[in-house]
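First comes one chain, alone, set out as structure tokens in the form predicted on its own.
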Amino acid sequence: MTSQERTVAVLGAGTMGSGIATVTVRAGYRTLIHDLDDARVARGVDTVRGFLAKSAKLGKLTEEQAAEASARVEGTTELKDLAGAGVVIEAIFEDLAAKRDLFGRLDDIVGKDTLFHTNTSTLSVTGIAAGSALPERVVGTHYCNPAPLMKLVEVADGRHTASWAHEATIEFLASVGKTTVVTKDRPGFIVNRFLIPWENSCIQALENGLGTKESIDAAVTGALGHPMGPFKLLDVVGLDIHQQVATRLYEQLRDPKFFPPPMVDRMVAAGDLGRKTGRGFYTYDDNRLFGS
């Protein structure tokens, strides 16, 4: 591959960001983190090695494994520096107008054949292409959270996607580990169409005294098969995060099962948006968004 082919820029250094640009490292590509300040893009990167570390220590990966992968990830507050990328993948926060802005400045610095992937779920991946001059090399990727350790990552394409784009995209997901399902481009994609009304449920399940946090949990664990309960995945994703997403499907499919439940409103309040800040449903030590 050239170097080009080996570089992938992720535009967002947040859980999702971090999550991705974790994954693409440890598959051996240079990546590089965009974010709009130094300290945004730093917690960035260190998160990316503070889980790299973690996974040493834990035996998945070797200690070269690991320092190799750390050296690979890279952060930059600058557009112009993600000129040489094969892959750009956004995952900043949840707004048209931003992602197809961001799309529409790296057309002049990218090359014609770079893939742009959004990581969105609630928005159309034909609205954020026509940010781009060149709608036909946008695909929608979203990434099941937490992404270093979840296999799955949903593809859309938008309405002028081009079948190179889409065969491409389903080769560089299966290069980083992942596997994949192709949905539509309607909001919610298949998983948040599932998952939200489902986390409501178990957030009013709560509320309702049906049982505790930690039941809860272990009856999703145990019975189920997931593996993670409702609540400590909810303290991964952040309260906040679920939040707009719940709001945004909400105010999309009017169906009242994606309004989220006053305790989530409570929690964002309250600055409890999960293990970044420390405390969510449960409370951390380590704030590290995937730590044990």
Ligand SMILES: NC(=O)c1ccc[n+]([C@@H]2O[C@H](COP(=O)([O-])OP(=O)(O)OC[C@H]3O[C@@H](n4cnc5c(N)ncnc54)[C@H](O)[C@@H]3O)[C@@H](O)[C@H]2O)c1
Contents of the next structure:
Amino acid sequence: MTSQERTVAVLGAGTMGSGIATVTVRAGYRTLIHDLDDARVARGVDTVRGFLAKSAKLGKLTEEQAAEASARVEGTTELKDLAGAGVVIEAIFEDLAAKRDLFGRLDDIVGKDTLFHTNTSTLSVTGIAAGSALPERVVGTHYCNPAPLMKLVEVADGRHTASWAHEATIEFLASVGKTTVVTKDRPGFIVNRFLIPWENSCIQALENGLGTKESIDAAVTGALGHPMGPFKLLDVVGLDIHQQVATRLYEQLRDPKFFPPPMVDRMVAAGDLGRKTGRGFYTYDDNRLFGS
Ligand SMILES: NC(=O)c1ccc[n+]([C@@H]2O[C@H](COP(=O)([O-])OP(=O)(O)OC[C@H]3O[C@@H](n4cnc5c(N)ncnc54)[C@H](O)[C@@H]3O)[C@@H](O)[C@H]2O)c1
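Having gone through the form predicted on its own, I am curious about the other one (the form predicted in complex with the named molecule); can you provide its structure?
All chains and molecules follow, beginning with the one already shown.
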């Protein structure tokens, strides 16, 4: 394999970007994380290294594997540093104009056969792809959060996605240990069509006093077999992200079950966004973005 094929660029060093970078370094890819400023880049790189160190402590990786994987991640605020990437994975804010702009700027920096993956939750893959002069290279790859722990990635082609890009994407995702489901470029893909209304109903149950956050989380993990209860999960996802995804799906699908309950607005207004701010439904004394 060439160094281009072994190099991944991750755009956005937040919850998803740092989670996805953890996946790619673990799978042996040199990974460059790009964000708007040095502090965000450093936090993303630290999150990746922290997760790998914890994996070694838990015996999921050897110390040597964790050290090797940690050495594969680097950070940058300069797009030109991403020139050698074979795959670019976009995980920036859920903003159509920003995502389009970034892909357009990267057209002039990376090779013509570099894949552009977008991790959008609610925007049209076709709309984002239109920012690139080569929309055939753009594929929707919707990772589940937390990306290092969840195996599934939804794959959605845009209107102009080429079959070579689709196939190379499936192959790439298999090479980083993910299983894929192919879906359509539609609001919410498959997972969020089910997950968002369900999370909203758990929040409503809490608001109505059906249980505490602890008892509802325990009921879901104990009886439904989920690895994480809804409130632990929402703290990982981020209440701001849940509010945004839920509202955008409601706006597009016009179905009230997607509309976020008022408790979400109050938590966002208070800055209780979950793990990333140290407080959401639960409180946290570390700055990790994911993990139990
Ligand atoms: N949080 C989730 O559960 C989840 C799950 C699947 C997909 N997604 C999607 O992944 C994307 C990222 O979500 P997140 O939760 O990681 O958000 P986040 O707010 O945690 O991180 C976004 C990061 O992108 C950076 N950024 C913004 N504009 C940028 C630009 N122009 N160039 C470089 N970096 C830029 C921000 O500084 C920030 O660090 C969104 O599209 C979201 O819809 C989120």
